[in-house]
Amino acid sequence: MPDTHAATKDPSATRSLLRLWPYVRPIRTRLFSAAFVAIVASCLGLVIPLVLKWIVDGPVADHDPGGVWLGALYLLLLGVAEAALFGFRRWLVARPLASVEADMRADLYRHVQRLPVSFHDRWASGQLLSRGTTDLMLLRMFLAFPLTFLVVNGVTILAGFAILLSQQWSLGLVLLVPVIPLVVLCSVFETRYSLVARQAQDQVGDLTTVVEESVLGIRIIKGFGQHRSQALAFRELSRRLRGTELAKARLLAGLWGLITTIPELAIGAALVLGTVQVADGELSAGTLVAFLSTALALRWPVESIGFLLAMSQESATATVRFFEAMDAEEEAEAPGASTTHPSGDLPPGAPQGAAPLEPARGSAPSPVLERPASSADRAPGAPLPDPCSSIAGGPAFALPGTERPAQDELTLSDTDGGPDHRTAQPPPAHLGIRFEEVMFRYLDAAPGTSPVLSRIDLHIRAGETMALVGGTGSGKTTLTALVPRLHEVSGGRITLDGEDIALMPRERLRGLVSVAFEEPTLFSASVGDNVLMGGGSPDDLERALDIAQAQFVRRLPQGVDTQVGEQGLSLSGGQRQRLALARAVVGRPRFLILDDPLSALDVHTEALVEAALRRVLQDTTALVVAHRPSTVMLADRVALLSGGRITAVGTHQELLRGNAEYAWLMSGAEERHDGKGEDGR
């Protein structure tokens, strides 16, 4: 995650705050008015003093009970009306700030959801909560109250100064003394109070990721015994926390406790001298009775600016936290890039009269499926679709996703290679996914750092399936994710069916390619809801269930519709792995990438899976990260990565004969898988 503790200095509470405008906008009219009913109450009190001033040099002077009741009335019906027009003033707010919390928080998870996974391999979760919570709180509290009430209260004191002026000028003059003091008294409490308010708030977020690994990470805690450790650790966290909030406490009670004193020392030099001129006949009683009303009606306003002032503070601080989640870069399309080819749909230097690009899954559906027929739609006895009969005239080449060529094209390349190692007239060489001169490097990578990635050459054709092999930390998982752009190459280019993956939209790359990675992610949402987030429709869903050998779902409470809980953990990780190969098969991806799909099923599942795989995979171009022969055997050729390099390209019985890396890699995936047990719950 980025530094956010650095002592990096935030831009003004000013220009920090300015930046919600754009939020602000749409409820102006109501908050400018909710402003001014504010301002009219608030000078309603102001008017109460002078009734004071009018009841005592009048009715009380002239001994008129009935004055005195009459001045009662007008103080009663000014105190009445003050509340009635602060009531008003909350009820013009409420419901637009609400909304404008809701349009922050919404436009932050929509924001999220489109940045680079890099970004979230950099910032901890608990970060995006407390910003998405906590602080976005912060700032509908600020607008609801402070914003109005720093600009409320201003109005007010200048008023209030301008009666006591009115009223008497020196007297006033002794209250304006402390002016200066405050000013900078405030401007130091701004500029000590926004860095430990930025630190609090930070450390909030470092507490809110603590909680929710704990959370998630329960089992292993209980496992582990850690529980000790983690409470230790949360422990700490709270304590640094607590020093944190205790120092605002400090620096919010000096400044009170200063603002509150030099007024009130002014009040009370004004108290004295104001007697002196009563006493010399200068002043009226009824006039020093108004004056020092007016002053104590000023000391709110006066001693408010400092828990406002930190609240500003907070709330400035809260939008830099805000608008730094913001201004991350989302992932940007490359110029040029659109949703449709020049002529038809069709990628750059596809055959005449191919089928176009299906379009990206979730989207509505088609009355019909581009798609080739499979095994299932054809004819009993019909023959096999040729790949490449459109080239000579024939029928229109269906994209990856074609049937295999016709028997009587086909001949064996390899008896021990396995039941679908054939080969057959090659589809043109620019189909299927092609790696060229890949390169990548991870952003944050240390500067003369190897890149994981180097000089990639690979080429899965059309309707074929790849294995890739490769020892742990080769880089396997970080290759798959280049296809779908989760990262973006660092030179080179990947083509799918020869077009350049970084000048196609994200939305139309990822409804052509369908990924299932090793970690299976759930969601707490139903069986249905976590399959269908692949595409398709129920019917689909039937059969992707059945592919992935996920009969267990039928025995569910609720079958589909049972909810699995958060992360899915109510399943064993046997079953959440088939609910996600189920995912990614759903959708009849034209292209699939699979990151060791099997690895946390049973042999005897594994072999139901993978006899169900097999028909899936005769109708795409796949990618199969894979650790074990038996998954190799799914694939027609096999890549071996080594050194961030494809260092050799075969199927499983060439590359056993002729590397000794394979040989070596193999053979211990076999000892493994031949002690592997059932995936328990």
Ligand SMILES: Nc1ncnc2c1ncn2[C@@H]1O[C@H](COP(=O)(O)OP(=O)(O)OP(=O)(O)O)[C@@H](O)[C@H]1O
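On a predicted model such as this, the values are computed, not experimentally measured, just so you know. Numbering follows the first chain given and starts at 1. Each form is matched to the other, and the largest set of C-alpha atoms that superpose within 1.5 Å is called the rigid core. First, how it differs from the form predicted in complex with the ligand.
- Core-superposed comparison between the two forms: the CA of residue 448 exceeds or equals a 2 Å shift.
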The other form holds:
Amino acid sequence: MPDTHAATKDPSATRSLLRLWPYVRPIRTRLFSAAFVAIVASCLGLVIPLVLKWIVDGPVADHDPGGVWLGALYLLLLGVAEAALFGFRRWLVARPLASVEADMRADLYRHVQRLPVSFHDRWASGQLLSRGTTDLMLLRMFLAFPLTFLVVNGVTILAGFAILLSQQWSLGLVLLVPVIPLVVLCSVFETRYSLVARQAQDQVGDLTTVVEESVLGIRIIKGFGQHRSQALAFRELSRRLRGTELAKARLLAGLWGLITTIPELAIGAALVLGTVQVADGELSAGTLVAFLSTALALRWPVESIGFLLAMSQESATATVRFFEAMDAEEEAEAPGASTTHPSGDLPPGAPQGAAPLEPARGSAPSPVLERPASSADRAPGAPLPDPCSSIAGGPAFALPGTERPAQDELTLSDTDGGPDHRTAQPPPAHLGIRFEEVMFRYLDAAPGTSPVLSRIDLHIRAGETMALVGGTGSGKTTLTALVPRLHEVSGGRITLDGEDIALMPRERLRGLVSVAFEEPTLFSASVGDNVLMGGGSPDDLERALDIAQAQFVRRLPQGVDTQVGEQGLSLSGGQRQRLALARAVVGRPRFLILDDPLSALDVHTEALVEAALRRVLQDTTALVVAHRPSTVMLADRVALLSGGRITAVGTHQELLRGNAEYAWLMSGAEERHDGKGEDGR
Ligand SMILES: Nc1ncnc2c1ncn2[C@@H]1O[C@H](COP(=O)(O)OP(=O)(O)OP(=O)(O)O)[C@@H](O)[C@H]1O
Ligand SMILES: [Mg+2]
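Next up, can you give the form predicted in complex with the ligand of this protein, since the form predicted on its own came first?
To see the whole picture, the full complex is given below, headed by that same chain.
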């Protein structure tokens, strides 16, 4: 995580804070009005000493009780007006500022969703969390207080000094002398404080990461009796944070002490000098009272500058941290990426989802459809599909037995023959999924290491199911992640039905390709919502649950409406895997990628899922990562991934007979001497 700890590279506080302008712009009128109201309120406070002067030099000197009461009434009215105006200021800004915070948070969330997987590989989740919570809260507070009050207090101090100098310039100058050391002090403080503030905010992020990891990994921590070491790690981090916070407090205390003491000394000197002048008859008692009251009224605006600067500095750091995440580049679309398939859109009135599986048999190349359940179609509150865990397609074609005669006509009437019909009339070579000289290296891979995938050449024909077999760590998951562009290829290209995926808009690509990952992630939502993230309608939901043999759902307390995920019912690994599989097939994807989808199932359930899956695979072009012969049996052909390359392609039987590594992988032999896979590459 090197790039999130960039304390020394932070720009100046003002430059950083100016970046907030686009968010503040919509509420600028309210913010300026609130500042104006606060300035009026604050200056009203400065009128009070003038009324005091009038009372002392007038009614008090003349022994006029009526005048004193009148003066007291004026003071009361001024006090009430000041309080009311400050309250009004608060009312003006409270609501708009809450919406600024909400907007920034929404923007950050939206942006984080669009960042490439490689970004999430590099950034600790706690760093993102702390930016979306504590940092944004700091920014709201900055806009509410320091921003306004630095202006308000500045104007009040200027007005106050104007009054002081106009009353008795010599005394005024005595009070002005400390301004020079105070300005120097503040600038030294700002520089030092910005460094510790950044350090503290980064440490909050690190602490959040540890807490999050220990909550997510609580079973492992308990299972391995690691709670002590985890607690130690936590304590160490919080001790460091405490040290940084104390350093912040020390700096602030030092500044505060000097900011309070220096003006007090000046006021003391002015008091002595003023008293001498009153005694000499050069100054009226009322003027001295007014002078000292004004000086005392200015104490708060001056003293508050210390913590207002501290808060501004923290907010500048929070802004830098916020924009570090916001400036990370989103997944870019290739220039010229079109939203329509070269073959054109569906003709008007064509049934939704009617995409021909094999255009060679008399129909046009496949029109591509938008996924049916866009975020706009989804029920309010239902989570958005996570690009990292489920990418699923719209209804590209129908399955046998479904009540979609028009689709069946177009897509399935001639697919019942299984693999044989394919050999009888092979589809054009460009159809299906093609990997051409594909090379891939992770961005954070150590320099000098060989790429995970080098020169992958593979063609999965239209309608074919290809199993991908390889040793642990050979790059199978990496290869599957390239198809929906979770990672971008470092070299070569991948085509779907002849179209380069790098030139397709991601949304369309991910509407075509559906994936079930190794880790079946469920969200805090109902079973139905989790599965329907893959697209499709409630009817498709039942069908998908049947294919994935997820009948257990019907026995859950509220059936498909049962809440699962972190805030709901816990499901077993196999149950989660079946829901992830249902999610992958529910949208009837044109291209299906399954990363070892049956690994957590018992043999009986596996057999049932396989039987149902076989029907789905007949009608789609699929790449299935397989570790076990039973999963390989689902495929028409098998590709062996070894040493970052596809070293063999053929049927299961062919490879068993002719490829020693494949035979070894399938037989589960203990030792291997040809040194391929994780250790051998
Ligand atoms: N995000 C990442 N950043 C850097 N390297 C990675 C990343 N993910 C995986 N790798 C590395 O890439 C290699 C291939 O990993 P991959 O997950 O594709 O293997 P796999 O064939 O799916 O293994 P398995 O059978 O265990 O699932 C491994 O050496 C792994 O360490
Ligand atoms: Mg894997």
